Amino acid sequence: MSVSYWLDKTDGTAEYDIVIIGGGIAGHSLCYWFQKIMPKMKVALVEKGELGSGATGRNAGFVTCGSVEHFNRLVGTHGEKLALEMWQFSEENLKLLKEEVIKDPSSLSFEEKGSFSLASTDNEFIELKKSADLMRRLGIEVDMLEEKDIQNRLGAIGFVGGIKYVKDASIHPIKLLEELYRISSRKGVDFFSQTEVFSMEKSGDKRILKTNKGSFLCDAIVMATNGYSSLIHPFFKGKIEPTRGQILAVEPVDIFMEGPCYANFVLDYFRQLPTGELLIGGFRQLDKEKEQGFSDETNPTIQKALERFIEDHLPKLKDKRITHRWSGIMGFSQDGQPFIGSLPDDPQVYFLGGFTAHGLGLAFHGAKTLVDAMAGKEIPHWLSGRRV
């Protein structure tokens, strides 16, 4: 996010009411809600690479409820009432996506097959049972699985038990982004890819966003930059940390998995696509130090662990060809919950980020929450950027 004297081409200026920085799921969701809630606003989105080239185009496509922790731990930290509110926020995210965007599920590879959390140890299974008991008591639909159920329904071995979150889903994240783009662009939102932000400046009651393609003069800026937020403004240092995730893909085989899965306290995850390929990611705990920062590269230690996971737990994929390996930068917040609000030193610069590996499950509702707040509604305290 720096500019060389030789590359400074910020002569031209375009004028908008609102400019959004970031072309991932958060930025596209903001475009959608601005054109729906504030249709008279002239809105632009700028993205330093191709649209969706960040975390949105590099995740596994889980649209799951909750957060990075098992539900019993969420209750232990926040209490039952707030933990349930957090869970219901993500349930509403999926409901809104279905009502507003997903009109043709098959065209987006959208499936509502639930998701599974699997335990490879008795201790984790005890935790999952506690979570299931809590969730059922609070009205959240879950199923219990024993070892044989996992083998029969998921084709996975080496797990002692698990639970199924019945209402979770999965999707092709770029097809979802393309659908949001089509809706918003038809409504007059302008998109600028390959447009990198250099600085945000004040100009009276206006804001100037300087980029490599010229300047944007606007009334408000919205940062939908997630893991990259601290590169633009120091407020986010220590609040939203750039954290790298690793994934690999295996060639297609006949469908054998009932739905997407988490394992090892939600640190690792895998799913079979409708076309038969398997995606598996996670294991950042094996090399945490190297998996911090903005460098986008694969990590041999973690990639080997992903291969071993297949060998140990997914016998139907033994000796199958690995077709892709990649990494992506996510934004991890201090407490695992998103940050929504405006900068303390500039109320005309807003932000949405810190999804902690759950962007598809939180960003659409999060974007509506921010746009509603700009229209006068209150942001729940647990989502507020001022909470820490």
Ligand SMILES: Cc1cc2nc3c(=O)[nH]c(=O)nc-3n(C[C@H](O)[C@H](O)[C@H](O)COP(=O)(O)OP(=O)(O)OC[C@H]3O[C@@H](n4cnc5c(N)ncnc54)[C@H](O)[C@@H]3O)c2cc1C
Given for the second form:
Amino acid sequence: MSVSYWLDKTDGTAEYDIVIIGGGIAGHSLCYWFQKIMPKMKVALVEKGELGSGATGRNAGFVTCGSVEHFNRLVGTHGEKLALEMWQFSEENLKLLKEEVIKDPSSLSFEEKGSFSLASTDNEFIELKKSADLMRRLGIEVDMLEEKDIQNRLGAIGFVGGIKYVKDASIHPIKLLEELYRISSRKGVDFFSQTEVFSMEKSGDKRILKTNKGSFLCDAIVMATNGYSSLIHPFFKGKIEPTRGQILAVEPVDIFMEGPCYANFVLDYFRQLPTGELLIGGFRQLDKEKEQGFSDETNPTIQKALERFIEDHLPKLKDKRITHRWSGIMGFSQDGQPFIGSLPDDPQVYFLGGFTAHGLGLAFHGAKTLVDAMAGKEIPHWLSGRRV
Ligand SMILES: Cc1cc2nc3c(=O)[nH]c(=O)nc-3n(C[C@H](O)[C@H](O)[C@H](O)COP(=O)(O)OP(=O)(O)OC[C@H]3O[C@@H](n4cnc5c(N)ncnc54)[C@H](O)[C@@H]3O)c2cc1C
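Having gone through the form predicted on its own, I am curious about the other one (the form predicted together with the named molecule); can you provide its structure?
Below: every chain and molecule of the assembly, starting with the one above.
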């Protein structure tokens, strides 16, 4: 974005070693790892809204392994070895979150009930069975479900079968951010909300971030702006695409679901919160063109489809009241994997994003990978920002 004369408020300049842009799960995870791995660095995080204003405060709270597609397809694209590495990366994400951050699970509404992928067609069920065979052979714990099991354990109808990923989890995403914030701010990381970055400029060895609240002079910048990244730098055009996701929430009912579920090749999803409310999301495939871009409006076509999903699959929600409808902007990469690295035209500007609807399952480990890389470690090629 360019900066007008009127908006160029250079009256105040704050100095830091590192400034992170973006207060979602990626930005807050970066704060955590900077204070842990590089404790001497003076770090600030700037966020144009409030903590979690972006996708992180609008998601469904699934903390799942793997990626946007069934494991058999991941193997088909990348081969067994790399697909397993990708899966293990997100397993490690959950392990790190538990070891480092989730000390009191119930205070974060953190539950380890696994997650389910449900097939409404025989063809998808065949793929799920193939995935299960592959996963078991590679040592990943999964269970198979028949139609009856789905009705009994998940209260859902209209599905022919499914798979349970035994080790997956779910969380309250804002409570997770607040916990990360609490840890990092105690260790001296500074937070600036309502602070929008307009431009990043070079000044000799230093970098200047111009914002609506003044300038930040620093040695390194880390962009954790995910879906919004191409608004700040053109490198991300065609790499991290802003893609909208929609959810609705239904008033609380007695707990009837064993765990959170995906359906229809991971495109649609539903879960029951520990407090009884249901979240139902997905269906962006119905209006792909409109669901691109930076506006976080709700889309009536998709919201209608979410209501139809309740009628078709969730009889226990009949006549229950819809309490919330919302949308959020995600960052999608073409291969579904995140981007970690530094800009080709400026190695002092780093980035972490492109989680393709799986940031809770990837960003904490992703942030560690970036901070480790800044300390000299190599980034695996499949995560590298230079791979395409
Ligand atoms: C409806 C929906 C459901 C989802 N469900 C799940 C799920 O169940 N599980 C899961 O793992 N993932 C889910 N996701 C995806 C997940 O939310 C994202 O992958 C994750 O939140 C990305 O985190 P982030 O920190 O990279 O980006 P964000 O949370 O989007 O954070 C980026 C931040 O950068 C800020 N920013 C942007 N530009 C500027 C600027 N110029 N100056 C200052 N600040 C700026 C934004 O305000 C924003 O807060 C879902 C997403 C949506 C929208």
